[in-house]
Every structure is written in C-alpha cells, then in structure tokens.
Ligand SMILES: Nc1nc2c(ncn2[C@@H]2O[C@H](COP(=O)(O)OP(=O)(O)OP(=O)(O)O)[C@@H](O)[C@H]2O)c(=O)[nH]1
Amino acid sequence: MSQTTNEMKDLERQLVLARANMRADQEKLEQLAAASKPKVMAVGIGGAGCNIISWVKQEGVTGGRLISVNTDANHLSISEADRRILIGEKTCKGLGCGGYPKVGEQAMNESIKDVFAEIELSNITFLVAGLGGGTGTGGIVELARQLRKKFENDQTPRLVVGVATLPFKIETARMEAAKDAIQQLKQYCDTVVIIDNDRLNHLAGNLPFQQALGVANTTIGKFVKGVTETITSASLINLDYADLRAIMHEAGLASIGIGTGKDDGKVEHAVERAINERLLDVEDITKARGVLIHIAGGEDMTLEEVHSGGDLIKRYMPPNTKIIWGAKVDPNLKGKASVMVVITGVDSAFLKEQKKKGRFKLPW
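Can I get the structure for only this chain, the form predicted in complex with this ligand?
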C-alpha cells in the first residue's frame, strides 16, 4: 500500500470520528435546549376561567399545558383542556359555589394537592378567572396564596401571572368581591393582568352580553397563547424567559391592549391602537415598570415595519422604561398586523376610585 493511500485512510478515519463527535454534540445541544425550555401552564378557575382555557385549547397552543379547574361538574364536563380537575367535591358536591368566594377558597383548599400535582414543575403559571362569582374569585386567590408559599424558598425560576376580568357594571353587587380579590392577588402573584369586561365591550361596540363574553375570552386567550408561544417557540424576534421576568417579576398590576392595522403603516397603526385602547383604565402609563410588545403580521411584513412599531412604543414611554418585544409571521395575516401590548407596574384610577367610595360610604 502506498504512503498516500495510508494517509487517505487516516484522514477518512479522522473525518468519521469528527462527524460522530459533532453528532454527539448536536444531540447534547438539543437535549439541553429541550431541558432549558421554560414550562408554561395555564390554569382556568371557575366558569369564565374554564371558558377561556377552552378557547385556547380549540385554537391550539404550542409549548403550554392547559388545565381547567371548577367546582361545577356539569360545566367542567363541557370544558376543553389537557387536564380537568373537579375541586371541592366534599364542599360543593359538584354543584358550584353559588357566588360565594369563601366557598371557592375552601374548595381550592380541599383539592390543592390535585392542582399542585399538575403545576408544580411549571416555570410560568397563568392563573385565569372571571372575578365576581364564587369558584373563580375565591379559588384564584387561594391558589395564588398557596403557590407563593410553596415556591417561596425554591431555587427554580418561577413566574406566577394572574389574569382576571372585572365584572360588568350591571353586576354591581359583584364588584366589591372582585376588588378585594385583586388586592390579595397583587400580594401573591408577580403580575396581575386585569381586563375590564365593560371597557372591552365598549371597544368592541357594545355587544349583547353573550357576544361580549366571547370577545373577552378571545382577547384573554390570545394573551395567554401569545406570551406562551413567544417564549417557547422560535419567532422572527424572540423573547425569552429572562426578558419576560424582567418586566413581570413582582410588578403589581398590568393592563393589556390589542390593536390591528392593515396595508401601509399597518404595524404602526396597530401599535397606536393597542396603546390607546387598553382594557384597564390606567392612571399614568409613563409610570409603568415595563412594556411587552408582541407583533404578528403576514409574510409581507418587513423587519423595518417591525422596528418602526417598536420605536413608536419608545416615544410613548420615558427613556428608562424596560421595553421588550417579540415578532412573529402568521401566514393568515396577509396584508395585516396584530399587536399586543402589556404594560406592567401600573395603577388603575378606576379601582382606586371604587375603593374610596366603598370606604367612605355610611351604612345609614
């Protein structure tokens, strides 16, 4: 055998070895990427919470697990989720809480182990409920309280985000309980995103009650789906868990806004709308802790348009506000753009004003 042939064989051997090493590295990288992906779970509590989770389940969400929790067996049986849990069987006999938050709290307490078993590995947990009834109001506060206690001395990075709707104005009697729940949620969650059902209905054109609920469910569902997918799957511009934590960790109240735009300047129009049509009346957005902006557009959306949308937000906020953003191409949005803005660390004039009225009201 000539010397050149030997050298060639040697080279080939080295090449085979190098390829095998690269494959091993690749596998290791993929394993690491899978293990470091944050686990996202969304728990819907009570009738409204379960309806919102059903919407997300029907739409489909990549990278998140959906759990529905209710004291009402009938309603739970028609809800869609990856896992459904009937809570407070002893307390409520599968019949709901009849509007009493205290009973909802008790029911959650009774079944806390079953709920924990589903969500204890979660890095980002969304707790979703419509405030004003029994199960959602009492249950979301109790679950948030217990989670805070459980995660207190834990090394794993966690984020607990409450997402709650305020009752419609016509449901006057329910507002006090809802406000009370918000004050407590603020203590136990990192961020509490509040959606005022009335404000949303007004923006949607004062729809009949059932349709208004549908719009609320779609909006909240889009928020949960949007944040989950931005964090767990590759997008045009990626947001990661650390980004999200920077604006949502211990951030108090948050308001979301959603806007759409089309044709020329679609992203900028959508951003303008999202920032001006917020679903909670916020006192002063320039005092916000942070802003998350998520832009989705058709295949025709250019990177330049995305950047100008991001720049526009900066003009609304003081220079030290933390602004994070993600963008995604959605082939269904040809010629259009859809923008979601989440503003954290805000105060609501509406919530404050209601509180004052309650405090100074005399019983005679």
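Throughout, rigid core stands for the largest set of C-alpha atoms superposing within 1.5 Å between the two forms. The structure displayed is predicted, hence computed values, not measured ones. Residue numbers count along the first chain shown, from 1. First, how it differs from the form predicted on its own.
Starting from the form predicted in complex with this ligand, produce the coordinates for the form predicted on its own.
Chain only, nothing else included.
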C-alpha cells in the first residue's frame, strides 16, 4: 500500500513539473513573439502630415504608434495622435515656419532629441509630410537625414519609409522645393512613396476642392494603416516584415494606387483600378523592383478571389519582380473589395524635367 502511495505521489509530482514546464515554455514563446513583433511608428510632420496622422487615429490602427510633429502650436493642439511634439520652440516660437524649408530643417534639428525619444526603438518608421512648404519639407528631410546617421551602424533591421504629397504643378516655387526634398529623401530613406496632387484629377476631379485634397490624405492613411495592421496583427494572409524589407530596403521611389470593386470579380476590378490609377506618373511599370499588394474584402471574399487578384498583378510585371501580398477580412466591406498596390524602385518623369532657364515671358 505504501509503495502504491509513493508511486502516485511521484506521478503527481511529475504531472505538476510537466505542467510547470509547459507554462514556462508558453510564457517564453509569448515573450519571444512579443519581442520579435516589429515596432511600427508613423510620424506626421507639418500641417499636411499631422492631418494624415489625425485621419489614421480617427480610423483606428492596431499595432502602430502615431506621432504628430509641428512648428505651429495652434494646429498641433487640434491634431489627433498618440504623442504630439512641438518642434523648434526657440526657432519658431510656436508660430510655424512661414513656408521656409530651411527654417523647418532648423526646427527639427533643435528638437531632434525629443523626436528620437519616441521613435528610436522603431523597426518600421513612416515619415509623413506634404512637400513644398516649410515644416513638412525641411522637417522630413532633416529627420530622415538624422535617422540615417543614427541607424548607420545599427545591427537591428530598420526600415524608414518617406510618404509625401506633391504640390500642384502651378505652384512653381513650391514644386521646385518639393523636387529638391525628394532627391534628398531618396538618399536618406529606404523607400519614398509619392502622391502627385495633379493626378488626383483622374481619381477625384469631380469632387469639391477640399474633398479632392482629402483623397490624398485618405490614400496615405490607408497605406500606413494597411501595412501596419497586416504586419502586426492577424490577417487572412499576413505580410512578413522580412518580405516587406526585401522590397522596400534601399528601393528608391515608389508609386501607390488604391482601387475598389464590388460584386462578381470585385478583387480583379479593384486590382485593375489600383494599377491604372496610380498617384504618381511612372515611366515604365515593368522595371519595378518590387510590388506590395494589400487586399481587403468582406466575409464573402474567397481565397480564390484573392489568389486571382495576385495573379493579375503578375501579368503586369516581369518574372523577376518580387511580389508580396497580404489580405484581411473587413466585415464593413460586404460584397466589396479594396486593393492597395505599392510599386517600388520606379522612375518618374516629373523628377527628370529640367528647370526652364531664362526670363519668363507672358504669352501675349
């Protein structure tokens, strides 16, 4: 009887030990999963950048931290973000840059430690701004430059993605400032996603002016939100951080397109619109280095539809182009699909346009 009792006690001890080991293994796995999950930050710089961050904040984003940075204290006070930082308090006194990029650069440099304190642990950093003005133009370039310098010898994999809007071509001085900023951003960022406001005519030409400008903000917001959530949270098909880095690391200029479709063939229709309604004039799409596709649809969306959408993208691209894609179910999209396509490593005609020399002459 005593032997049987001892055997039962030994068995109980073994079970307790086994359960403890299982709990320890589970806790270790959860800790490793949490540690390996990429940290994503989105930094809006200047008025347009802060407006985009506010849009993402209002929509809600899972897995990313949102930061608004501005020299204009009044605008910053009504911006929505997880953290708001007034930069260049000594330089600008909270009154803005007056449209001077150099002042925006100085303001960012003055407050760089405050900004670094928020984003230095980030694996993926989106720098968001409207180009052509002061804070956004000077601030995004200076922050990108400082990040490149800070992370130059860092062993942690990093990805810095500039996301910016261009002014209208009629705004000549602002456009030249924007072009100069893009050339610098291409040196300091891994990828620079550009949205050309003039191409909004193809997408939103019949909308009122204010709403048309909002399309660009919404497009950038969807890009930041879509990539962040597909990498950091469970989706139908998840994007892997390593794959994302493979097509965006040192990839240069990128073009983005967003399309929608409904009913039968909704995903294919959305893909075609996203490809054909890109918000940057790309010289030759077949020379792209990589393509990121994000597909969202209602609970009625099938895996076959998602797969056919990916196949359609392949038809546009040469065989050696790296294509990564993610897909998620959104209950609000019943009977509909939304597709985002980001094409990296492209050239754009507008950057190659030479400045016209000589005095401007009136046509009469």
